[in-house]
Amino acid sequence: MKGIVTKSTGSWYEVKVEGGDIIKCRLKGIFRLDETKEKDSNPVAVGDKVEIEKGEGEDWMIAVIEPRENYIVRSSPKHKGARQIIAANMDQALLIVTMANPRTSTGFIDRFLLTAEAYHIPTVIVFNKQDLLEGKASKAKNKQDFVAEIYQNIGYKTVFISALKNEHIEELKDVMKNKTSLLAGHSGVGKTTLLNTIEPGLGLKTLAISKNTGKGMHTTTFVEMHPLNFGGSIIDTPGIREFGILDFKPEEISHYFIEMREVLNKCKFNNCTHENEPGCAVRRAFEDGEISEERYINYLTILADYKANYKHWE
């Protein structure tokens, strides 16, 4: 029986099998992994395609797998060295930012957007809490203004919300309309509002920020998918603190920054970094202004991040 994976605990999966039932499934004993060789730290993830079967007992087991049109990975927090798959076979992702309460930094969106640009993961980024800007030029608005711009020039999608409000909120149900999308951001920037103001029905648990930390606190605990009423469905996961870059060479890394993939091929090296070489297109780019200094200096960071920590991936 053919179904997708809805819920992943760790132990347990849901199923949701054709005809609309959700089953309950444990994973077959074949796909179980020796983390001390394998790369992935879970064999399966929400939006897999698969096949389950009655195991022993009345247990149902995930027998096969179908191959992945797509996912998104982040380095696993409990596992050096390993990659934790967040969820696969989704149409685009959405990334959640705030300026406020808490701040998401630049450098946080450019490492989620490397990676989905890696995997082939279109991501349209949503700045939710738009009430905690209104009717003053803060510096947070000014702030959002800037980064707003920066992604807008280069071709992102931007949408500007209030889940709290229910401001613009009809805006990105045009967006999510029929599609599989993934919800992605920082604890605390309202990713469970979003969700209960988008499916009521829902009635998800939802926490304030933390006032010793001045940062999101985990409401959601599991990766779990949520069908929509006005079609398509929505793949909801844990607020993400870091997400760390894997699986690329270090030259390779510039090549998922799509305003510097225009101008790669004209660097004088192939296997050019961007930091100092000579005749590099890119650092000629970024001297005349046509590609950004926060994302210029967002990618030296990473690939000096990267570079330390290579050794884990080879």
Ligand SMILES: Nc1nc2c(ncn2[C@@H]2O[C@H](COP(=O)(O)OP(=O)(O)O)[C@@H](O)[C@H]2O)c(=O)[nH]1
The other form holds:
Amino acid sequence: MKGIVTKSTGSWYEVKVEGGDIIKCRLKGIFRLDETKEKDSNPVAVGDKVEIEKGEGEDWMIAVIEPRENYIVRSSPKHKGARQIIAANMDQALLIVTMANPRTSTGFIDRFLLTAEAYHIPTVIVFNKQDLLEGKASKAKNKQDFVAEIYQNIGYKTVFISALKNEHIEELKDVMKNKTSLLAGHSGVGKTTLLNTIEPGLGLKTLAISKNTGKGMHTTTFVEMHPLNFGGSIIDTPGIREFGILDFKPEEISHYFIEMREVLNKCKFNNCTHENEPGCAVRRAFEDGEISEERYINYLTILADYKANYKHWE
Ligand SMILES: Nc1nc2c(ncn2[C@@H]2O[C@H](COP(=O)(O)OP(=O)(O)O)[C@@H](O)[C@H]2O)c(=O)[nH]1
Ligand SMILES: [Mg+2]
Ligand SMILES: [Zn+2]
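Next block: the form predicted in complex with the ligand, after the form predicted alone:
What follows is the whole complex; the chain from before opens it.
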């Protein structure tokens, strides 16, 4: 039987099969052996298309994992240096950000976008908590206008909502309809609130406590895919903070800054990192105001961080 993995605990999985039934499955031993060969600490992820079969006894087993269209990883909480694939086969990511209570930095946004671009996941930036900004020319509202424009100018879609007050949610639903979306954003931006607003029936689930550890969901590694009543599904991920494990060369980082990608082939050196090399087209575009200062500075910061940690991944 074919199905899609909708929940992963690491030791067992929920697979939604054709017809809609959810079947609890384990993984055939053959996949587990691969762990040591690959750097991945889990061979199956939410969103994976799989084939399941009856194993010995009554257990269902995942027997085949189909090749992934895309996936996203984080560093494994359990095995240092290992990657954990947390979701696969997404149509898009929804990055939830807020300019007040708490404020999402563009540094955070750019790190996420870098990862998403590297893993071929189109991203929509969702500005939540509009109700806190309405009606005043507040500092936070000005900041939002400034930040939103940066991303709109380079081609990212933006949506402005209030998850709490149920404002402009229809617009977001249009974006989500019939697609598999990864829900991302740091703690406190309103991801759980948004899930409850668009799919009230899920409320209890997102607040659930892990049966295994007795701890809150945010401390677990569980990732879950929820079906949406208007078509499509959403993948909810605890612990988005550790996204961004990349294994490419430092000079390749700019390939995932979409506005830099367009000019970097004009740099004099093909391994240009756009810091201060002569004949750098990216630096020139920044100086000419074609690349935003915010993005360029974030790029340099990410590059420096990456270089400092790069050896680890070689
Ligand atoms: N004012 C306002 N508060 C919100 C909104 N969305 C979420 N919140 C509040 O922000 C806090 C964190 O929300 P939560 O959904 O737990 O964030 P998560 O950590 O991203 O899941 C809660 O107190 C929510 O009530 C919103 O649109 N407007
Ligand atoms: Mg939450
Ligand atoms: Zn350059």
